[in-house]
Structure formats: structure tokens, C-alpha cells
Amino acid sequence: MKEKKVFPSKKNKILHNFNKFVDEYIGEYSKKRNFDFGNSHKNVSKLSPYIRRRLLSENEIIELALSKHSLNSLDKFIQEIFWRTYWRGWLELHPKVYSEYENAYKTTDIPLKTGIKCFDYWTQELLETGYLHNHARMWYASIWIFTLNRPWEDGAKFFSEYLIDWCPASNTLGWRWVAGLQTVGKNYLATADNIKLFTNNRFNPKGQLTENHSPILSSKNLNEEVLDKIPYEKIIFNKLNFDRLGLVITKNDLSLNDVLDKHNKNYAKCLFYNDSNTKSEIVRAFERELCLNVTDELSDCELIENFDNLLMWAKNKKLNCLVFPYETIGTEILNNKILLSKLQNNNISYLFYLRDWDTYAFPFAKKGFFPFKKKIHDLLKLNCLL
């Protein structure tokens, strides 16, 4: 692998980038995105691991899309952006479905010469990067399971490690429809000609491939059992006393403070940064220097490492109430009975904000896709983009 992908930290560079995408590239996104031309990528915006931690969020991302170029040809981006949220609003009603699969993973072995090619490349793009494209991901997970004959929870537990935009929900149920779980009983299968075509001829596979097989079974089906709604309750900012309020960004939301801004109040602040020792050294490098340019652009912004530290800044500055980014399922990082109950022994309260965008969107991720592609229009009105 010759050229090494680089994802930008700073701001000001990553709405650079997407600038010239939307000026260059977005005009054909919905005629070139399912091509996997190599290791640039430049016919995707290459977002995702900034939409995964809220640094750009996607009214921001939309808006600014919208400023260049219509509603109608914009609409395949636009829904892809949304795939994001329907995953992850269906996962929050769909619980046991993570946990089923956190029980389930095994090992995460990496498969470094298997002598398909396509796959073997992938397998060192994601080492090398933290990325693969969106197309190469469907292949990989469908060579794993059908050829390699590999639990699809190995994969989406390898994919969890090195990927610098790993979602949980994104991830576990893009490798669960691949399996044949998320849609019961229809696979998605990978094929020489597929790959041929959408790599433009850089990898033809015949003859390596199982180009048909059944889907994966399960004793019992998880799609069924779903919430009725999520146990949130809307915060009302101008009901809450921000002279002694705090802000705790984390990594599951970088931009939070811009929703509490603009009500125009004096509030505390601090980024509370976990190690996700788990993780790559790649994805932990990324995540570090975000992390350190977001406390350095705002002012007054402290890093916070501990949950100590952080029960310490909140009674130095005098604090009776934190508001935290909500977490969803897979990403708790505050939402741990330990802090909560420091927080509590010392007369501190807490909120978990979901933001509107998550809020309008998540009570229509109950089934399919398409059903929730239907409100996308009414979305966008809610969240004033139209």
C-alpha cells in the first residue's frame, strides 16, 4: 500500500475538505459513491469519523451542502446520512441486540493472508488507515462469513478495533444484514463481477468467492423485540440555572457546546478524554489530537482524564448540575455507576441531552429503512434545513 490515508484534526481543514468536495465531487456522489477507486476515495466525503463524534454535526454538514446545490441532487448524500441515524435509532430500540452480539465474539484474529487479493488488501488498507470504503466493508464482511467461513461477530469485532469511524450500531448491523440477520433471510453475497466492476477492474476475484449461500440462522429473531419508545426525557435549557451548570464534552459529541451557546449563558465546560485502549494505535492517535484541538479552540476548556478529576472540577467550580452527551447503546463512556454515584454522594446532578436531530428521528427507526426513508423530508423541516 503505497499511499497512507490521513484524516485532518483540526476544524478548519476538515471543512476545507468537505468545501471542495461539495464543489468538486458531490455533483456525481450518487453515480460514483458505490465505487472503491482506491485509497484517496475522493468520490466520498469521507465524513464519517467526524459525524461519529459530532465535531461537524449533520444539520451543520447538510446546510452547508444545501447552500451549494438543490434539495433533489443532493438527495442520494442526504440519505446516506441518514442511514447513519436509522441505524442508530434502531439500535437504541433494539437493545438486546447488541448485548446478544457483545456476548457472542470470540477472538479477533486477524486474517492477514488468506491469497484473495481484494481481501488481503483491504484487510492492510483498514490496518494501515482506518478505513475502508463503504463497498469494500460489504464485501469483506460477505467474504469473511460465506468463504472464510468466520463468525460475522469476529468481524464486526476487528472491524470495532480499527475503524476510525467505528459506530456500534452502524457496524454490527451492517455485518448482521450481510449475514443475513438484520433483513431475516436475505444475505447480501459478494461476487467476482461485483468487485471487478465497482473497483474498476483493480481486483477480479473468479473462482475464490462462495457466490451462493444460505443466510446465517438464528434460534430466535431480536428484530422483534423493540422498545416502544426511548426512556428520554427532552431538556428544556431555559428552565436549567446555568450559573452553576457544567458541560461535559466527550468523544460521542465534540460540538455539544454550540446547542448550549446559543442560549447566549455564562456554563462551565471540560472535554472528558478516555483512552480506548482497546482500540488501534491509529484510531487512538486520531481521537487524542481531536480531542486536544477541540479544547484548544475553545476558550476556558479543560481536559479531564478521570472520572476523579472530573467529580473534582465540577465541586471547584462550584457546580450543582452536568450535562453530558446522551450515549447510546455501545457508546457509554459517562454513563458508568461508579461516576454517577460519586456524583450523586456529592449532591451533584446529571442530564444526558439527546440532540433534536436524534430526537425527531429515532421514534421512526422502530423497522425497515424504507419506511424511515419517508420522513427524511419532514426531518429536514423539523430541523429547519428546508
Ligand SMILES: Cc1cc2nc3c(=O)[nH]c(=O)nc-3n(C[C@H](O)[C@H](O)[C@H](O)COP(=O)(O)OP(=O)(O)OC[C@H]3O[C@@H](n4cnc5c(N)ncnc54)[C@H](O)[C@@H]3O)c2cc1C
Given for the second form:
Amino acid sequence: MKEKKVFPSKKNKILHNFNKFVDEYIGEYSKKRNFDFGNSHKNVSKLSPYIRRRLLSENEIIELALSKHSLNSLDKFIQEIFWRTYWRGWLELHPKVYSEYENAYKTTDIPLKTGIKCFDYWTQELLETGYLHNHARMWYASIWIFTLNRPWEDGAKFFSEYLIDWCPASNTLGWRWVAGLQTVGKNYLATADNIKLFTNNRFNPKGQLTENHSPILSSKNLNEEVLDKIPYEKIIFNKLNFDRLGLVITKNDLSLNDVLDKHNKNYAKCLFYNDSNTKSEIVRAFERELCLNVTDELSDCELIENFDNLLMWAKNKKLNCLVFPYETIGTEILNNKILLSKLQNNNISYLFYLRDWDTYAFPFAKKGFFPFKKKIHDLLKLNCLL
Ligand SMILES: Cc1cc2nc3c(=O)[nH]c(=O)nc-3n(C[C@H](O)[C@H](O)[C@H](O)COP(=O)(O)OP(=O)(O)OC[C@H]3O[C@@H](n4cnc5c(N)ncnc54)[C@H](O)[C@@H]3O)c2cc1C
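Switch from the form predicted on its own to the form predicted in complex with the named molecule and print that structure.
Let us now look at the entire complex, which starts with that chain.
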């Protein structure tokens, strides 16, 4: 199953692959995206590891696709790009859902040999490549919960340790959606026929799956737990003194410099890299390579690996204000009490910057995807993409 390099880490190669996808495959995306044809997955973009870390921004991706195709023909692809935004906004407005998940998972042992051929194949594919097709993720989660009777929280934790695109919101809420907790009372049941069809006859687990099961129940009413709004004050860059400003890029947003560069002023920047706790060597190596490449490609950008060195960097450069990427639920790196108090003690202020893309969209993510979807056209306009 192993293939050479599924996920390159140099931006020019990533853009080259995406251009190829836009030229050759995106036209058939809505017809073919649900098929899991097996490794190399040419019918989908495989952009998730980069969008998750914003090496490529949503704006950049949609702008490139729109430069070659009509809005109508990109409808489904654009909707999918917004699914991640929607999940991130939804979780940001329902933070308790994530802390409950974090308190609930127990084991993350790998379910190696279940005897269900497709499931065992996907386990192996995940371990060896860090990636699964979206439909395979849905089948996998469904078999985990309803056939193997394992807790959904353990499955979500298992994914979090091996997915190369792990996103706390898309993953946790994807698992909750399959379990029937997200669209309350409606669970997703994998069936042998559906797997046979959408794997192009590669698998047919006839008689092996629980194809009828009631949803997992929750005593919580999601509408009672929603925040009114995200506690965020918009940052007005024009009011900041760039001479004493430092940008700290992290793997939550590897292209945030693009936003500051628009102001045509000099500022200091560094990339803060911390080794993630993931069990996957593939994910750790990928992330490290990606961060090293970004540091190399930017001029005057240091790689910094711990809080003390970050403080020292800011002091040496005589900075009095640091800009960090906003950290949504589950992605915290710099939103750390120890670091923030060190900064305060040294009279260095800090601002967590939420991109306009999120600022515009998150307020609409209080309820289901259907009402959110109706806002997509307006959101594209607000982002100057139409
Ligand atoms: C149980 C489960 C767990 C998941 N966990 C993650 C995760 O940890 N990280 C993650 O990035 N995605 C997750 N997803 C969503 C989805 O499976 C992946 O984003 C998608 O498969 C990535 O492949 P792609 O980039 O080729 O997608 P494409 O089909 O090419 O879609 C383009 C982009 O749209 C977004 N997108 C597409 N489908 C979804 C979706 N269902 N939900 C959210 N965004 C979507 C992604 O940013 C993706 O890169 C999960 C889905 C399920 C059902």
C-alpha cells in the first residue's frame, strides 16, 4: 500500500499538484468525490493537511480554482471547503463539546485484525500514509461504533494520533455526526452494498456489518450550550507600531505573514515549532519538514522551539507586541499560561489574530450546515472572491 510521497512538503510542489487537480479532476469532483478508488486518491484534492495548517489559505485555493472554472461547476468543491470552516466555527461556539470529549476517551489501542477486510485495510492505510478518503472515514467510524461496539470518543482519539490532517473540529464533529450526536437522532450506518459500490468493488463486507442500529444518545441539548458569540476583538493593524511588532507563525497558520505583508512595512517574524504529541512518526516528520521549509522560504525567519527562546527572541529584537494566529478549540500552542505570563512580566503584549475568513463565517455556524450553506455566496463576496 505504501506509495512514494503522498504529501509533499514544499509549497511549489503542493501548488503544482493542486493545479493538476484543478486542470484534470476538479471538473468531475461532484460526480466522483465519494468514490474511494484506493491509494493515490486522484479524484479528491488531498489538500487537507495544508488547509488545516493554512500553508494554503481557503482564499488562495478558491481563487485559484475560480481562475480556471465557473462558480457553478465548483459548487460542491467550495461547499466542502466551507465544511471545515463550519465545523471549526461550530466547535468554537460549543466549546463544552470538546472538553467533554477530552474527558471521555479512554483507550487508543489499534484495532489491528478484526477480520473485516475493508476495515483492516483502512487501519493499515491510516498507519502507513496518515490519510483516509472521506467516505472511508465515515465507514470506518460507523463500523467502529456500531459493529465493533467501541466508544466513538476512542475512535476519534485514535484518528487524532495518526491523521496527517488532524483537525480537532472536523475530526471530533465528524465522529459525533456518524454516531448520531451532531444531527440528533440521525446516525450514519455503513452498509456492505454502499462500500462495494463506492470502493469500485474493491471490498464487499456482506453479512459482516451491523447495518441497523439506533443512534448514540446524549442527554445534552446542544442549543443550550451555544455561546452568543466568539470572544474576539478585531485587530486593526494600522494602529500597531510595526517597528516593535513580531509575528509568531505556528503550524496553525503557516502563511499568516501574507496578511501582515499587505501593509508593506517591515516587521520581525519567527516560526514557533513544537513537536506534536502524535504517535505517528509520519505525521511528526511531515510537520517538521513543512515548518523547516516555510522557515527556509521566508526571509529573516528564525525557527524557535521553546517558550524561553521565544521570549529571548522578542527581547533581543526589542519587540513590545507579538501577533499569534488565533487558536481555535483543541489547537492551542501559544495560548499557554506559562508563556503568556512570561510575556506580561516582560511588558510584551500579545494578540491572537483571527483571519477575516473565520471572522465572517463563524457567527453563522451556530446551528446546522444547511442554514450555514445558504450564506456561502455572501461569504465569498465578503472575501472578495466574487
Ligand atoms: C470521522 C471523520 C473524521 C474526520 N477527521 C478529519 C480531520 O481530522 N481533519 C480533516 O481535515 N478532515 C477530517 N474529516 C473530513 C474529511 O474526511 C477530510 O477533510 C477529507 O477527507 C480530506 O481530504 P481532501 O483534502 O482530499 O478532501 P476534498 O474532498 O478534496 O475536499 C477539499 C477540502 O474540503 C474540506 N473538507 C472536505 N470534506 C470535509 C468534511 N467532511 N469535513 C470537513 N472538511 C471537509 C477539507 O478541508 C478538504 O481538504 C473527517 C471526516 C470524518 C467523517
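Please read all numbers here as calculations on a predicted model, not as lab measurements. In this text, rigid core is short for the largest set of C-alphas that superpose within 1.5 Å between two forms. Numbering follows the first chain given and starts at 1.
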Residue 238: with the rigid core matched between these two forms, does its Cα shift 2 Å or more? no
Establish whether a shift of 2 Å or more occurs at the C-alpha of residue 279 between these two forms, with the two forms superposed on the rigid core. yes
